[in-house]
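Heads up, the chain below is alone and in the form predicted on its own; it's given as structure tokens.
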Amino acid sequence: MSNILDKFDLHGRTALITGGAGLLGRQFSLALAQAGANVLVADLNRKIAESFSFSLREQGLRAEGVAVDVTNPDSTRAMVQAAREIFGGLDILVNSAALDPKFDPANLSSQGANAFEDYALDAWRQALDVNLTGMFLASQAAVQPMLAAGRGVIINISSIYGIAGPDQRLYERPDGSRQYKPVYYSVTKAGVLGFTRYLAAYYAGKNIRVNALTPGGVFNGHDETFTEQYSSRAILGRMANIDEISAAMLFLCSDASSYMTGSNLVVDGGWTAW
């Protein structure tokens, strides 16, 4: 009889993760390759993608870092050859980069009001190129070695404001002053599922599997105003710890999900549930 856990087990695997030195993507590298994947880090930003790849190798783990521009076709076609050279083929795509307009201390700075009445279109364009484009451009390299294999699995992260509209009074600072989750983040969520259930149907009887996660708020030292207003939506009246999204990927990227493609697994406290 076989052992529910041996499901879990990603030995013999190649995982490529976008965005893999980012909040999430750290977190769903690490995952994978605990669980016995071969694990390309491949971020925007070849330093930190080497130094954080180097991290999990001396943690006893297999994995190596690559930048990639995922806007750029030849760039998303040589990560994917790197995933090959290096560890013979690949397995998993998780497409994890994205525009991310955070408000966590680190960023909040830079964020400017982001009102929809002027917002700036050539942030616009932007967005829909990293964010759309760039899942459709690493998802189209990574499909050719899973169909030369007969089998791959490919996960695209997608966000509560992709199904729900943000509630922009938690971006209401206690002075009155007002900032706004821009228009595009919403759009191009809503549009990583729209793009999971077309290549789900897509690849059907190819044995290629397409499921989406979308994770709720992880809290990274936001400021207790936010934390608190934010917390106050979610049924578990918290935000996620950082490491809470992580066995939702190991389960879809791994056999335990088997039966799974075409779905949004939905990791968010219970946000959306009311």
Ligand SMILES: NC(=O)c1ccc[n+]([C@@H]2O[C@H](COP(=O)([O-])OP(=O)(O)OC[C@H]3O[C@@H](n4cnc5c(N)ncnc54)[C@H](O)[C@@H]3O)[C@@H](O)[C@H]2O)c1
Contents of the next structure:
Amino acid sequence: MSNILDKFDLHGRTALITGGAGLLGRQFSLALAQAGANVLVADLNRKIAESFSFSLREQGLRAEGVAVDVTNPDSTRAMVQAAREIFGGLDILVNSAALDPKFDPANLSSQGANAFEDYALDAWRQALDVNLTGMFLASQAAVQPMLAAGRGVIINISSIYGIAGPDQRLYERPDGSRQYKPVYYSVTKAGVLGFTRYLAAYYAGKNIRVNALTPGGVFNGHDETFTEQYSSRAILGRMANIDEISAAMLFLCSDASSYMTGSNLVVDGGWTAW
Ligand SMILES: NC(=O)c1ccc[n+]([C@@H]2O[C@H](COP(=O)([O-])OP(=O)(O)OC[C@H]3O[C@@H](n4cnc5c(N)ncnc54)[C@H](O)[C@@H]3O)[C@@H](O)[C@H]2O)c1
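Please show me the structure of the same protein in the form predicted together with the named molecule, now that we have looked at it in the form predicted on its own.
Below is the entire complex, every chain and molecule, led by the chain shown above.
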């Protein structure tokens, strides 16, 4: 008799995670490796991709790290080729790489004011390149082995700001200074949802499922003011813990979600329901 937990088992599958060296990217890589997948951690930051995959191997998991620039088609093709050479194929692509402006203490000072009125055209173009074109290129490369194998799963990471506009009051500082969540973030994360529906529909009948995962804000040492203001907007009254998005990722990547495609799984503590 089959057991429901068997549907979450990823043994024998290979997963490639772009942005795999990121805050959530590392959690996704860990979760899929723990579920039995061979995991290729792909990131612009080669050093972290390699050191993180090394740490996964030290835990007895199967993982390798590679460098990729998702805005470069040669680079995304080489990334997929690496998955084929190292693990013999590619079953799962997680598009997690993104420019994601963060407001935790480690990143606060690197965020400009981001006012819309004088937001730089170069920065806008660069963000569209990474957050949307990057997803397009990585998916274009990844579907080749998936079509050849007759099965595949693609997960695209969106954000609550792809569903609802950012409440810019959250980014006011106690000292009266203020920053804004930049315009590109909402635009690209909304685009991710359209891209997901397009690709799911395009591959009708090909056994390639494409879904989006939409996380809410993940706590990463944010200051008290931000944390309190953010939390008051979530039905569950808090930010997500770092490990609270990965179970949804595993669900979407595995046969547990075999009747889902073209959909968006929102894990946001109720932020967008209020
Ligand atoms: N952390 C959150 O609170 C949160 C909330 C909602 C949605 N998200 C989304 O989840 C995904 C993962 O978030 P995260 O917290 O891991 O972000 P992160 O900023 O920590 O990681 C992003 C990763 O993408 C990589 N990257 C950037 N440009 C690249 C390029 N050109 N080629 C390849 N890699 C590149 C970076 O090196 C980095 O490791 C992102 O799409 C983000 O927008 C995050």
